[in-house]
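To begin, one chain is listed below as structure tokens, in the form predicted alone.
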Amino acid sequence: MIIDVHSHPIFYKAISNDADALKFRKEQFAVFKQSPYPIETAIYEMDYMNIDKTVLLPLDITTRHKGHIVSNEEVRQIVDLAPDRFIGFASVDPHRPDGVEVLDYAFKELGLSGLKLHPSKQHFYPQDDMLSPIYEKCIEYNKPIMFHAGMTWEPDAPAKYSQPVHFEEVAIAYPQLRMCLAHFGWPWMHETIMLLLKYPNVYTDTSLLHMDNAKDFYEQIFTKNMGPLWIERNLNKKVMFGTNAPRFRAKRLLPALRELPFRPSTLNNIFAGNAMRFIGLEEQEGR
């Protein structure tokens, strides 16, 4: 099984009928040279790469930019078109006065499976007290959080908010809250590794913003900047497969990962096992 834990459905045709909304997404996400495509195309690509499930991530930026890159309701709409293939996460702007109510609705009524937060784009530090009710709501529903961590190409998104060390106080205060620091927190990947080693509730994913081809970049990061056995010996239960689609695609990332000197058991954890635990699919399937 393969689960892509990090995908943005900004060009899915089912939610791209409004030209102004599509223009807003392109500008805020900083991807311009793509056009809407039908859900069948996305599923065909998943089938071609043997990806069983994809996590869809929205983003609520209503207080600063007066809109959503993708809304919770739009994610639910896509999931309903292929519920066996898509896992929908929610998003809430932490600055919203009704943020906790929005999140409760997303979990209880929309049935979404986790929360996406983007400290850089939403302009907050993860340890800010205003996040406490949101973290507690995730714990109440046993839902994980996918945090953007590290740099982003998106406009108006200072990297200072997403430096991995800022997440440590959250990991300490909420040990039962599963959180993923996406993109390995690059370029602060060693801070991410420190948190992965120290805290059982912290995960990361492989959706690094690579500067050259995926094979060379993964080899540099995972065998040179990191010790060649760090993932095998210390992090094999903490790293999940994620693409950051549509910015990067599985057809390049999966072959690059398979060429690294990982044992089959480690690849199985990266491709699905760790995501099963992070999302809570193991508990759901055990019912």
Contents of the next structure:
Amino acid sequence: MIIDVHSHPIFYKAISNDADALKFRKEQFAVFKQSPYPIETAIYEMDYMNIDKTVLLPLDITTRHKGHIVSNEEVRQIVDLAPDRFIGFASVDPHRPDGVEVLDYAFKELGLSGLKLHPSKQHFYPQDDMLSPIYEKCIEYNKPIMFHAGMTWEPDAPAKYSQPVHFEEVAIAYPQLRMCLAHFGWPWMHETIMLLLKYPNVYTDTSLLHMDNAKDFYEQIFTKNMGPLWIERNLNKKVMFGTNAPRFRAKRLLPALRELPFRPSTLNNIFAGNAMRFIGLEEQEGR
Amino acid sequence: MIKLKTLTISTKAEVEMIKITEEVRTFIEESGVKEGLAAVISAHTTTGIMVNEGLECVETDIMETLDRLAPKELPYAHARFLPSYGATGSNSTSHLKSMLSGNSCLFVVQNGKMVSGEAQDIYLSEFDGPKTRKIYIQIIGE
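May I ask for the structure of the form predicted together with the partner chain now, the form predicted alone having been displayed?
Next comes the full complex, and the chain you just saw is listed first.
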């Protein structure tokens, strides 16, 4: 089984009918030269790569940019088109006065499975007290948080807010809160590794490809910048497969992952086992 | 007279050859153009429009030859993040196969029909799928 925990439905045709909204989405996410495609195309690519499920991430940037890159309702709309293939997360702008109500609605009424937060794009530090009610709402509903961490290509999104070390106080204050520091927190991957090692509910994902091709970049990151056995020995329950589509594509990342010197059991954890635990699918399946 | 049709095709694999001969032939016959030229043009840089014999063995040899000429893994320059795209480009093999294939073909229209050799088929060749692809068929004549 393979789960992609990190995908943005920027170009899904079902939610791309408004030209102005699509232009806003492309500019704010900083992705260009692509056009809307039917949901079937996304599923063809999943089938081709044997990906069973994909987590779809919205982003609420209403206070700073007066809109959503993708809204919670749009994620729900897509999940309803293929509920066996997609897992929808929610997003909320923490600066919104009604943020907790928006999140409660997303979990309770829209039935979304987790929360996406982007400290850089949404301009907040993770340990800010403003976030406490949001973290408590996630714990109340037993939902994980997918945090953007490290560098982002999006405009108006300073990396300082997403430096991994800023997440440590959240992990200390809310040890039961499952959180993913996405993209390995690149370029601060060693800070991410420190948090993965120390805090049981901190995860990361493989959605990074900032230079080279996937094979060369993964080899550099996972066997040279890191000790070649660090994931195998220490982090095999902490790393999840994620693409960051449409920026990076599964058909490039998956073969590159398979070429790394991992045991089959470690690859299985990366491909699905860790995501099952992070999202809470194990509990849903009664395991 | 100028007539234009856009074919939208969802490819289902990274590399495949899809025959579009009948789509082109049908559009020519429905266009009302009796004498002229039909152009088939891809809107993409990682696909090809090819004319060749519609046999599985020929398709295999074409694809294997393209693999030899433009292997997947070489130290290509086009393996980096592209700010103008917002994505990492690392598909030089696809671009090079597209270059070798060409992205268009032409057929004569005579008496309202496509003129072609008996062995000729028109292919959309996918080199970076699965994706949704657009192919333009334009007929110019009278």
